[in-house]
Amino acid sequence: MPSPAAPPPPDAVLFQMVFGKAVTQALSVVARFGVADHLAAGPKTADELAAAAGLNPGHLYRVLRALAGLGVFAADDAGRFALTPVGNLLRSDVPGSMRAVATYVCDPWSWTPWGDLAGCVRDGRPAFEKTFGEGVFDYLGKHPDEAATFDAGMTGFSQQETAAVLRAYDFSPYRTIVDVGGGHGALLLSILKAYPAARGVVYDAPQVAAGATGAIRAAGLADRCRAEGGDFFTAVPPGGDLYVLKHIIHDWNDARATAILKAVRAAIPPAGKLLVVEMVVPSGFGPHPSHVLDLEMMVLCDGKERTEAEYRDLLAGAGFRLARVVPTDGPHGLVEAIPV
């Protein structure tokens, strides 16, 4: 039996971490130019891929070689590259595709503010606002092409998370579900398909809700679901049995998050429930995706990932009591709360 490989020395480990920027950019390049899509039918050489994507073959080879060493691609002695399960997620046509995410993280609006992480840590202000002079969501509202890539990335994430949410939580007690900040309704539409007795409302900014209307119609659910536009800082549609907030609360500091929760509290009936779908930061200092995502929130939008105790306090300040945190088989938790 072969002996296990020795762990890399500390300098090699730190080198890999320090040059993480190269990995992020390399992933973004192959995502941006659809390299994984060109590999869907089988292995190809860098020359073949470069011809298909309109890229420099020598430079593309070097990118692919680096990513093969990290398990994104496999390579044979003939110089042909193939997809691994990790690289397969960079295809456009797979459930839970991360191609759009890998693309937008290197778009200027997402990449540039990270150059001022030091300033962000020094003064406690989001680097994005200092870089662009406005909040990230205001910026994306004025740049539809960049916003479209971001929205596609969020849809890919939502596809991954929705299955885990449906496995973890029983939605059968609820007749009307309001998805606050629900985007184009990916989560709610999946819930309604799984629970045919339920009805739903996708609530988001008016320009987003307009896109949700088409998604609802395309899913064949226009008889049980509608999209409504508005400002969730001031009001949300009343009368739901369950209000869902997925990846909304973490975008905002405590004051702004409390405003959203208070708007829900004003609309929710006494017997209603609130379900917050977020990464809940675990205790201790072991590796967890929430630790890294927390830095993204800090840089881009003055948001944060929160612990269970922090959610308990935040909810209490808006008139809710945290009832339980339901784990999923993914990195997210379901924070269930009731009005008090």
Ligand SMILES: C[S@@+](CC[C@H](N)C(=O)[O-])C[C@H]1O[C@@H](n2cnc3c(N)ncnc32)[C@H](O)[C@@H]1O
The other form holds:
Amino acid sequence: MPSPAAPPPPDAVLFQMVFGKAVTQALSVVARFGVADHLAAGPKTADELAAAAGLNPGHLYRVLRALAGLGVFAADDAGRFALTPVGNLLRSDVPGSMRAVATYVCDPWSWTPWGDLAGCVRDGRPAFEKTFGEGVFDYLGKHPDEAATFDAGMTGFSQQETAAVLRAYDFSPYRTIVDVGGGHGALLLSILKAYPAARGVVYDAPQVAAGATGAIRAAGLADRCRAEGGDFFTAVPPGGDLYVLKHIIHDWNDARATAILKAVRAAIPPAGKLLVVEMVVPSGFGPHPSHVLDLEMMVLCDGKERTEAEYRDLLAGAGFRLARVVPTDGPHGLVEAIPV
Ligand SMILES: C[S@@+](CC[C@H](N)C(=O)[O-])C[C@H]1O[C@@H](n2cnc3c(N)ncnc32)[C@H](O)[C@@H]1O
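Could you output the structure for the form predicted together with the ligand, given that the previous block was the form predicted on its own?
After this comes the whole thing, all chains and molecules, with the earlier chain placed first.
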């Protein structure tokens, strides 16, 4: 039996971590220029890929080699690169595609504020606002091209997460489900497909709701689902018996998150339920994706990932009682709450 590989020495571990920026940017280049889409039909050399994507072949080769070493591509002796299961997620046309996310993390609106993490940690203020002078969602509302990539990224994430949510939670008691901040409706449309008796409303900022309308039509669900534009700090649509908030509360500090929850509280009927879908931070210090996402929230939007106890307190402040946290087989928890 081969002996287990020795762990890499500390300097090698730290080198990989410190130069994480190179990995993020290399992935973003591959995503931005559609390299994985060019590999969908089979392996290609860097020269072939560079010709197809209009890139410098020598430099593209170096990017692909670096990512092959990390398991994004497999390379053969003829210098051809092929997609691994990890690299396959950088294609545009796969469920749960991460192409848009990998692209937008290096768009200036997302990348530049990270350069001021130090300032953010020093003064406790979100770097995004200091960089651009407004909140991230106000900014995206004025920059449709960047917003389109962000919205596509959210759809890709939702496609990844939806199966786990559907396996974990029984939506059959609900007749009308309102997805507050539902983006282009990826989660709600999957729920409605699985539960033909249910109807739904995707509620988001007006320009995002317009995109949701197209997605609803494309899914053939216009008879049971509609999109509505509005501001969830002001009001959310009435008439739901389940209100879903997925990756909404983590975008905001406690005061702003409480305002959103109070708007839901004003609309929800006494027997209604609220489902907050987030990466609930587990106790302890073991690796968990919520810890990294928490930093993204810190830099971009003054939000945070929260523990179960923090959700309990937050919900109580808005007139809800946390009933239970339903685990999924993914990194998310389903925080179920009832109005009190
Ligand atoms: C992180 S995304 C989550 C989208 C979706 N729930 C998902 O999980 O993919 C946050 C969403 O909140 C929406 N949003 C931000 N501010 C809003 C506001 N004031 N009113 C309504 N929606 C808003 C954004 O447009 C975006 O779609």
